[in-house]
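One chain follows as structure tokens, the form predicted alone.
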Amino acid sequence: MVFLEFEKPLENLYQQLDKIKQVGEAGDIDVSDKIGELEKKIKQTRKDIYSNLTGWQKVQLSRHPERPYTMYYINQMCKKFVELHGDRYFKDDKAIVGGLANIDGINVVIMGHQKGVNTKMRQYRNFGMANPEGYRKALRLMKLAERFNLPVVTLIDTPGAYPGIEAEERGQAEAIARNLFEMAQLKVPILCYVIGEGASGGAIGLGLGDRVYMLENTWYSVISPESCSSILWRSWDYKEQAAEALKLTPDHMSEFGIIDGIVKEPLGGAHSLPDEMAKLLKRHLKKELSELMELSPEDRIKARINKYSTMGVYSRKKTTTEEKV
């Protein structure tokens, strides 16, 4: 098990539990009472820690190395999955995976960012940072879904779109903007979930949908806390303050009307019980899809456009006659 900095009290308790179990096995001693006490204490400590997480702590949880990624959810939720590759322009971007899938009899096109489960795979997946060809691949799959009247499901987990020179040369901004333009008018249902990090255009390139949800311990923002800190304070030392100021947690996003709801995670985070998290996500996904599929394409598109048109707050200054002159 990997423990984060704020989980140190839990780590100490687990160490004690392991030692007691070793003593019991080595000396053939009944230590069940001690084990029971420690397990209760672990449960209560976990509850205390996770009942009042800060914004920065949720950012840390969203990056937990044992947190399930897109391919894990696809493998757990889908009876069948056929991955489709390439954007038909440049190449196949490994940072975004997608294809045809069947979820308990519901045929869908599912896609998402894939970070990789170890160092080698993270390099292969470019740490979940997509190039323009990744977003163009995603759009190709969405258009395929529209052609065959299949709902689209996107799983968002990225530190941002790849910021390299070659990505800009191949039209990174245009690719993301094109996705937003096309997703706003797509005739099939679009269901989006932030399952980890939801950073900037890299996230929104797959994040425009009829309904958008966030898992409990995730974040969604125009910029990461570290980058925000480095811009404002010229240092990463203020990342915790930046995380609070950005108001990037699911609670804040729901309050602002940016997302439609929050999917609860098992106590301790999605990484503590990944199988259970996959079941919770699957149950939620099926319920939402069944509701969206009852609507006509015209009603869905109209509601989708209205939803995004009403986001944000602005004011208009009245112009006096003198100012006009």
Second form
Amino acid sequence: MVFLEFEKPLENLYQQLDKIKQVGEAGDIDVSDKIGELEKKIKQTRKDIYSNLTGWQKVQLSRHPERPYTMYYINQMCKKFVELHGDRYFKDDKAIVGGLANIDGINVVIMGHQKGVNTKMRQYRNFGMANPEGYRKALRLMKLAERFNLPVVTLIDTPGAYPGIEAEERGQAEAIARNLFEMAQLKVPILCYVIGEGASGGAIGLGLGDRVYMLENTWYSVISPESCSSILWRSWDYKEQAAEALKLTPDHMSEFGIIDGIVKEPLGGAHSLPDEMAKLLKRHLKKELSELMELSPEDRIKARINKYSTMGVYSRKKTTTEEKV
Amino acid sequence: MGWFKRLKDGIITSTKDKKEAPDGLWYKCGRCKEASTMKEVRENFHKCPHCNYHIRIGSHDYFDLIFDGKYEEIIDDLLAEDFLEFTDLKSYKERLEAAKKKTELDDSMSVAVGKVNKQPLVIAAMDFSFIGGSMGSVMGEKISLAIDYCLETHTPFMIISKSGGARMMESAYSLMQMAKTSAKLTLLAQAQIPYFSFLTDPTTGGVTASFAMLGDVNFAEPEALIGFAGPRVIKETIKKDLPEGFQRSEFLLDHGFLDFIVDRKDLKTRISDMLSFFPVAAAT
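Here we have the form predicted alone; I need the corresponding form predicted together with the partner chain.
Up next: the whole complex, starting with the chain shown before.
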């Protein structure tokens, strides 16, 4: 098990538990009472830690090395999955995966950012940072979905779109912009979930939908806390303050009305019980899809555009001065 | 080598020996270092008369350059709010106040309607001097309302971009302006009303990755920095020097993301020419 810094109390308890179990196995002392006590304590400690997470702690959890990624959810949720590759223009981006899937009898086109599970795979997946061809592959799959009237599901988990020379040469900005433009008027339902990191343009390039949800221990923001710290504080050391200032947690996003709700994670985070998490996500997804599929394409598009049109907070200059009584 | 060859580049006169010239009379080009009078610069479309460097100018300068004489400012009553109570080294509220005082503007975008060689056009233009031309809720709403205005009056639309990207102090709200503006542009496209995107130095981040790249025609000023990620971020990521001319207008034209580059002196004629190709049915 990998413990994050704020999980230290848990790590200590687990170490104690291991020791006691060893003692129990070695000799004839009955340790079952002690084990029960410790397990209870672990549960309580976990509850305490997880009910009071800061913005930065949520960021850390969203990047937990054992956290399930897009392919895990697809494999767990879908009876059938045919992965489709390539953008038909340049190449196949490994940082975004997608294809045809069947979820309990419902055919969908599902796609998402994919991170690697070990050092080699992390490089292979470019750490979940897509190039323009990734966004163009995603758009190709969405257009395919539209043609055959299949709903689109996107899973968002990226530290950002890749900032590289080739990415600029091939039009990273255009690729993301094009996706926003096309997703706004796609005739089929679009359902989005932030399952890990929701960083900026790289995230929203797959994130314009009829409904957008976030898993409980994720974040969504215009910039990562590290980059925000480096730009506004001119130092990398203020990431925790930046994470708070950006108000990037699912609770904030939900309160602002930017997302439609939060999908609860098992206690201890998605990585503690990944199969349970996949079940929760599947249940949520099925319910949402059936609701969205009832609407006509025209109504759906209208509602989608209206939803985004009302996002923003500003005030109006007073043109008339009312007399105060 | 001759004894007279200049060995050191740049200014070597210490600040205390510097000769003061009154402000507003002279302009010293940041690129070729040549001096010109402000009058010469103004008459030369705000470009350096020596090297043709396109000096960064504000929204109202563009309105003056493009419209036939008078124009009307619209959607000018929106004000940004520090609703997240965002504080870094300074609070967002303080930054807004300082920017307003410095620029005498309310935010980083102004919208105006006028005529270009007698053809109506709505222009939404940015001011880089206002928090780096950053896009927050106000810019998003101004674009959204300008599009509504164009839909109602059947007027072509143009955005002049000059921005560092999304405004961090409005966090996810500013990110959502990318979705909002792009979604609204689909309505213009459906109504067959042309949208021109004019990119000027600099246009980066969320602005480029949404409406700035979505023009029916995309065009730029010469040598403008245009990109998704800023050059510093790319350099830090790849740990290599960037090639000469990288992310400049000419680079984007070469890679197929711009239709053309236009010198500021030809700007008005070019816009007028384009408008003549996109007749818009009059509002009924």
